[in-house]
Every structure is written in C-alpha cells, then in structure tokens.
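Heads up, the chain below is alone and in the form predicted alone; it's given as structure tokens.
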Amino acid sequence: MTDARVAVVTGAAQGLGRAVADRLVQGGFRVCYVDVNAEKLDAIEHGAHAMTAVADVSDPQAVAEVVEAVLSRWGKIEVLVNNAGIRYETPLEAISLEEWNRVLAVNLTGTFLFSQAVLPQMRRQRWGRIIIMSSYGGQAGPLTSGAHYCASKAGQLALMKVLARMSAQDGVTVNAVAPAAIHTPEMDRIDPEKLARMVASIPVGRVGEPEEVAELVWFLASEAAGYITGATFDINGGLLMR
C-alpha cells in the first residue's frame, strides 16, 4: 500500500477533470484518470503517480472494475472526484426520453455508482473525501444548458447531502463544487453570441479557468478540509451570490 494519498477522478481526459487530476498529481497524489474517451486518455503520461481507466460511469460493472483495479495497484482509495458529465442545450420541448435518460444516467447515476463503490473502503480506513462537480445550473437554472442537465446537477446536490450525513461519523466528508462559465472544451460548443451575453453578465467580467476550480478541489481533498461536509462551493465569478 502506498503512503501517498490515492484519488479517482472521473471525466479526467480533458477540461475540468484533467485540470483537477493534474493538480492532485502535482500535489503528490496517486491518481486514476477515468474517462470514456480512450484516445484522450492515451495522451496522458503513465508514471508512478498516474494510471488510466476507460469506463462509462453509468455502467455498474465498469465502475466496479475501476475500483478493483485501483485497489489492486495502490491498496486504497481516499479521494473521489465525481466530475464525469454530459451536457446538451436541447430545448425542453425537444428533449427525447432517450436523451433525458442518458444525461441523468451519466451525471447523476454515475455519481451515485462511484460514490457507492468507494464508500465501504473509505469507511474501513476512516478517512475519505468525496467531491461532486455540480453546476450553477443545478442551483439557479440554465445559463445555456438544457433542463435535463440542470435536473441532474440539482440531483447531485441532494445526493451530496445524503452521502455527507451518512458518512460523517466515519471520517468521510462529502462536498460539492458548483462552477459556472469555465473555459473548457465544452465552452467551444456554445453559440458565440450567447457566450458573449453570458460573459457580460458575470460580475468579475470574465470566465473562469479550469485551474481555479482545481485549486478549490485540491483544498477540499486536503487534510485542512476535515471540518467541512455537506457544503456546496460556488465558483462562478459572482453570477450567484448567497
């Protein structure tokens, strides 16, 4: 068993997930980068501090295999960052049941499955951090995303509170991060005019960078965050103030 902390980050092949996983590696963590995109995972350097796993987070068997592989290699899992997600801008009237189910399966069910899979190990070792990447959309409704995305992100916040309350006595904290308007590849899909209006509405006058979110996740994964659980951390440039 390694003395370094061990983390699993889902949706880690690019964007926010990649920034978070890289930050944890830089901080001395052993990190399993999980993503459904095998090609992008192949571009990640495999060293003593990193491993990759191709998995659809909505597939229970795939989730179990990732957890087993990490435990087999490093003997423990202490941090889980539930970042994997998909987003569509489909208007409510045009959302098919298939698309609705797929968004909730990845964003919400995937968070449930991975959290459920790592909790027993975290409880046995009496130390763990589960961090759920939610969204401004799950709090205040869409900036650009569809109803299914917003519903899945709101569901993550409710699930976070359940997990936090049930695991706090076992030394496991569970928190959520709710970004908005972060400069990731997903932003390239947004209509330029819509994006310009969105940026104009942000009080700090710019979009956020993945590395800024990664620093917040780094703190929540650290020893210093042991008295924080069941909380949602906004990182949105002032779009939502509360």
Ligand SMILES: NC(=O)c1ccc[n+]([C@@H]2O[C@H](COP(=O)([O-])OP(=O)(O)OC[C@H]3O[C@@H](n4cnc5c(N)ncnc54)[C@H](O)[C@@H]3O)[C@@H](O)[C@H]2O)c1
The other form holds:
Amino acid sequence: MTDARVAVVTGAAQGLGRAVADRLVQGGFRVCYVDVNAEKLDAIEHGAHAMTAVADVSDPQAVAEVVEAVLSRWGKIEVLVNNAGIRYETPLEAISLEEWNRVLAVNLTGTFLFSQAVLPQMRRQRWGRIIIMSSYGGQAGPLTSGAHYCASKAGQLALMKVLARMSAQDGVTVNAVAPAAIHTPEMDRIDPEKLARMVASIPVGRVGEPEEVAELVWFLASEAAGYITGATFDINGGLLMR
Ligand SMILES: NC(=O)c1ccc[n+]([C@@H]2O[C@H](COP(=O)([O-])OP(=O)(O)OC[C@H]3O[C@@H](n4cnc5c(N)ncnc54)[C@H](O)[C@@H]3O)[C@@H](O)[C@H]2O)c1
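Moving on from the form predicted alone, kindly provide the form predicted in complex with the ligand as a structure.
Following is the full complex, with the preceding chain placed first.
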C-alpha cells in the first residue's frame, strides 16, 4: 500500500477533471484518471503517481473494475472526484427521452455508482473525501444548458447531502462544487454571442480557469477540510450570490 493519498477523478481526460487530477498529482497524490475517451487518456503522460482507466461512469461493471484496479495497485482510495459530465443545450420541447436518459445516466447515475462503489472502502479506512462537480445550472437553472443537464446537476446536490449525512460519522466528507462558466473544451462549443452575453453578466467580468476550480477541489480533498461536509461551493465569479 502506498503512503501517499489515493484519488480517483472521473472525466479526467480534459477540462476540469484533468486540471483537478493534475493538481492532486502535483500535491503528492496517486491519481487514477478515469474517462470514456481512451485516445485522450492515452495522451496523458503518467509515471508512478498516476494510472489511467477507460470506463463509462454509467456502467456499473466498468465502475467496479476501476475501483478494483485502483485497490489492487495502491491498496486504498481516499478521494473520489465525480467530475465526468455531458451537457446539451437542446430546448425542452426537443429533448428526446433517449437524450434525457443519457444525460441523467452519466451525470447523476454515474455519480451515484462511483460513490456507492468507493464508500465501503472509505468507511473502512475511516477517512474519505467525495467531491461532486455540480453546476450553477443545478442551483439557479440554465445559463445555456438544457433541462436534463440542470435536473441532473440539481440531483447531484441532493445525492451529495444524502451521502454526506450517512457518512459523517465515518470520517468521510461529501461536498459539491458548483462552477458557472469555466474555460474548458466544453465551453468552446457555446455560441460566441451567447457566451459574450453570459460573460457580461458575471460580476468579475471574465470566465473562470480550470486551475481555479482545481485549487478549490484540492482544498476540499485535504486534511484541513475535515469539518466541511454537505456543502455546495459556488465558484462562479459572483454570478450567483446567496
Ligand atoms: N466548464 C464549465 O463551465 C462547467 C460549469 C459547470 C459545471 N461543469 C461540470 O464540470 C464537469 C467537467 O466539465 P468540463 O467543462 O471539463 O467538460 P469536458 O466536456 O471538457 O470534459 C468532460 C470529460 O468527461 C468525460 N466523460 C463524458 N462522459 C463520460 C462517461 N460516461 N464516463 C466517463 N467519462 C466521461 C469526457 O470524455 C471528458 O473528458 C462536468 O460535470 C460539468 O457539468 C463545468
């Protein structure tokens, strides 16, 4: 078993997940980068401090295999960052049941499956951190995202509270991070006019950087954050003040 802390980050091939996983490695963690995109994962240079696993977070078998692979390599899992997510801007009337189900399956069911798979291990260790990448969309409704995305992100916040309450006595904290507009490859898909309007409404006057979100996750994963659980951390440039 390694002495270093061990983390699993989903959706880690690019964007926020990649920044979070890299930050944890930089901080001395052993990190398993999980993603459905094998090609992008392959491009990640990883030494002894990292491993990669191709898996779809909505597939229970694939999730179980990742957890097993990490435990057999490093003997424990202390941090889980449920970051994998998909987002569509489809207007309500045009959302097919198939698209609705897929968004819920990846964003919400994936978070449930991975959390369910690591919790027994974290409780045995009596130390764990689960961090869920939710969204402003799950708090305040859409900036540009569809109803399915917003509903999945709101669902994550309720799930986070259930997990936090049930694990609080076991040394396991569960928290959510709610970004609004962060500069990732996903953002490049937003119509530039829509994006400009969005940026104009952000009090700090710019979009956020993935490294800024990674720094918050880094703190929540640390020893110092042991008294924080069941909380949602806004990181949105002041877009939502509450
Ligand atoms: N970028 C933002 O402004 C923003 C704002 C709010 C919330 N978020 C949330 O942050 C998370 C990351 O967003 P991002 O902007 O980095 O997105 P992104 O699309 O750049 O990266 C998402 C990653 O998740 C992976 N992924 C998708 N489906 C998967 C699956 N089924 N199994 C495993 N991996 C899968 C993708 O391959 C990709 O590498 C998402 O949950 C998103 O909802 C992002």
